[in-house]
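The data below hold one chain only, encoded as structure tokens and taken in the form predicted on its own.
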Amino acid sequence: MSTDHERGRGRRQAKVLDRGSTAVAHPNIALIKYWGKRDERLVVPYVDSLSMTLDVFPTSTTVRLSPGARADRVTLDGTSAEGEVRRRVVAFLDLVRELAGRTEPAAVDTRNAVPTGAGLASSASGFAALAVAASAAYGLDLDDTALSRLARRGSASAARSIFGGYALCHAGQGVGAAADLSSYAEPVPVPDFDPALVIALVDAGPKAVSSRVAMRRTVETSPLYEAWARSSKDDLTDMREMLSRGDLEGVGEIAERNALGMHATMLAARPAVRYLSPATVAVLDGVIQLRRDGVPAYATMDAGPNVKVLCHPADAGRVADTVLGAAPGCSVVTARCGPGARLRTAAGR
């Protein structure tokens, strides 16, 4: 993971090609969430978050300079974009073009490997493969920490996903400027500590709240949240030494309370939010009844109904097996921790 770290920046920094830039980023799931915003124009989160980047459902975006154009094109998955999609888009290369000192419209291509807006993670990969593209594009040089930083721009999950392996996003200090600059994500070292995640796809359409949305709501009308954000502060110190150890029974009891009680704060929101369904229950009790049966086996939960559950790789089939035995007709996929987000060259490394 340090060797993907320390290579990274190299191959951001390839030449880029009259055809464009291109890059590749995969989603991470938190182990430790950051649910909630207390600057959402700067898209700055209320508490540190660590999470794992994964090896599957790739994001791979292509920024090409349009001098010519009237304005951004953006496609996703072959389709024009438009609505809530594009404007996102469309701010996040405004912001480049305002650290660059650019003005040309650009067209971006978008292929997501993962469901969009399932609560699998798609805009950290999206956010982030866009960051490396559209600052290659436009003349940007920057390290990883400034690309960890505009990436949250798009997205705060994002930020991590320029990272391989483990990556911690700092909340940050301070309001304003001094908040957007302290606010970035840095690889964690843990050594010798490659789990599988079996991710139970229950539904892979998009939710009928949007996180954006739910986190406001969360935030602002939850009793139990200031409680919960208190307590993720001492689950993130826990986490970090359990890593530190390779210890998957207490990196996984940590990260299923933590997951478990972000779900809570959003049900105790007013109205409530509730991203679980039936066959996100049914899961999860699967999960237990694995723990009772003596596999290590824990779950975790991003904002929607699909749950990822942390195992040894050696009990990776069982896990998927009980997973599809709770929830007929879902899917499986396992992931193990992947690489940051990089461009591509031109033979399409």
The other form holds:
Number of protein chains: 2
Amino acid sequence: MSTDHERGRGRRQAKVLDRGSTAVAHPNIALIKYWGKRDERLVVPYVDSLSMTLDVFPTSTTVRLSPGARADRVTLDGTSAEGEVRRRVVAFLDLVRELAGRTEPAAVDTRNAVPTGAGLASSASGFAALAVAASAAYGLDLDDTALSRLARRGSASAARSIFGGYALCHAGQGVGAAADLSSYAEPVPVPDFDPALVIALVDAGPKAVSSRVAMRRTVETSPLYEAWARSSKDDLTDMREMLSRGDLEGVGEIAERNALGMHATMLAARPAVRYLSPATVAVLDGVIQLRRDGVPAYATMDAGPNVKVLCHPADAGRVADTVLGAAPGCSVVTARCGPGARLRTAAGR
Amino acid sequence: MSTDHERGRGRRQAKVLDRGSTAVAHPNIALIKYWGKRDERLVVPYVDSLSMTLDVFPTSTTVRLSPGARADRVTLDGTSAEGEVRRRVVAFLDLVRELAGRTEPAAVDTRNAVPTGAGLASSASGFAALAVAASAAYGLDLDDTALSRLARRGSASAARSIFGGYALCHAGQGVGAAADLSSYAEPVPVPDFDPALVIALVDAGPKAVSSRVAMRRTVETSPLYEAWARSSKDDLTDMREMLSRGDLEGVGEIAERNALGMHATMLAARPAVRYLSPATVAVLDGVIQLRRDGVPAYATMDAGPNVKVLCHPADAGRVADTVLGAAPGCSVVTARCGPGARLRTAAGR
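Same protein, the form predicted in complex with another copy of the chain this time rather than the form predicted on its own?
Now the full complex is given, and it begins with the chain already shown.
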């Protein structure tokens, strides 16, 4: 989690050394999912969500002000970004500039350690890092709540990656400015619960349907969406209880049912959105077999074919072996709870 | 469809020749699905359903009265049936005896041309054949509506297999006897629409969860069930319109969305019911690719991993090739519209 001290240092760097502000953020995995926006423009979710920030696949983003440039320059993993990616980053910078009362263009350089668009929430780590780096570069002094609210405008799941450990993102109340103001994440203190998350990367290619398009289609056309959104409230209540108990079986069962419910709403969209590939289903079968064999393991999936399996750290090796056996072509990474978004200090550069 | 003439002949055989009554029925594929019972005991469905009876995988059932026997004798594919199968057949015979005011035990011999329990509705063809054969053997003179109502008590989908071509099964109104009386199938006249149904048998093994258990669990625990049941009413209205136009694309699109919605409700049950296997998903991907390539092909799935693909008869070969390419281990059978349940005449034996 970034501190005022760190943010202050970042701001000074931006102004004095002109080396820009660099922030690092990690993806998070939603145990209670965010799916569907009630305000597309302000990126306000329909449902509360609850996540665990991971310690793998960080995004590192540097924002450097370019007073003499004609326009923003956006590079992603060393390549000039175009199209939708560039549009979203520039729109986010416009928002930061509006908040800061500034107008200078910026150069944004983002490095992802995770395949973009593969359902591993690179937009969560990406916009969390961008929110921290850009607000520092433009001299905004935001607290964590404000940073979370800001990150949400880039991608709702990014609101949670501002925080380490577990975070709850409020869907908020009201409409317009009231909705914007009341929708942000906050940390959920969970002492002594640091499970392993075995991530099965079954397909690192780009998605057939972007999560933005898929969400909109689900909300607009799936006859099952509203029922899932209602059921998700109960899931959240149950999840908080199980987290507070540090009950892996309880947490896992609720996370799995919440995720399957979300994918069910998509399956009923028109046309259907199905992120579950044959390999996804093979891994899900493997997880069921693990439970039959007495290993507590629970699956969750986001807007892509990858499966993330929650388990005891001591079982992670066995879970990884099962996953690899079920989907031989996949690669496996094991994550634990990770830190919140933060500015990188000068010493680290 | 059986005629009074045929049924009369069957009855005479049962009495005069003591060779029993043999009926043949075919499975049907629901284009608008039946899923969930509002009365478990009377087997009354929650939703109306609409199906196409197939010309493959017939069930042939002979019922022979055994006045001297102590109990019913039930054989399935030449083997004495025990457990749940026997229990359901005996309960059905009890119902027929009650209607006929008779008490003699019977010997029931059933031959299925379809793997039992593989989601290919062997219970539909099975109970349709049993309804026709048993009512003839016990001297009941039932019209098609009464036969359909009777078959429903064995398995709701069997109500539709009484009829050839297309059939609509009413969920009925009221409770108890009123529900029973008002829930039956009737033919839906559809001139000039005889598409091909390419059946991909991806796994002929027994199901992990029986459809009876899965239905009950879905109705009782899935937060998405009611929303699907409501949406299914609109699907039925749209389906009747598209059938009357003979519009394959329209029929296929509605059938696919209705089936995916049904599977979505199961996925959200607690615990989840997932009949979709890796091979199922691979075939679904193949169907999507066919449509991208300009071939109108639409998938539907029941309580099992098999996929049935609706297409123009001229495209059936290409669809079968695609299915085999997507799921190399599977076998493929192509069906068309088939006949209703009927007594077999003496000449045919």
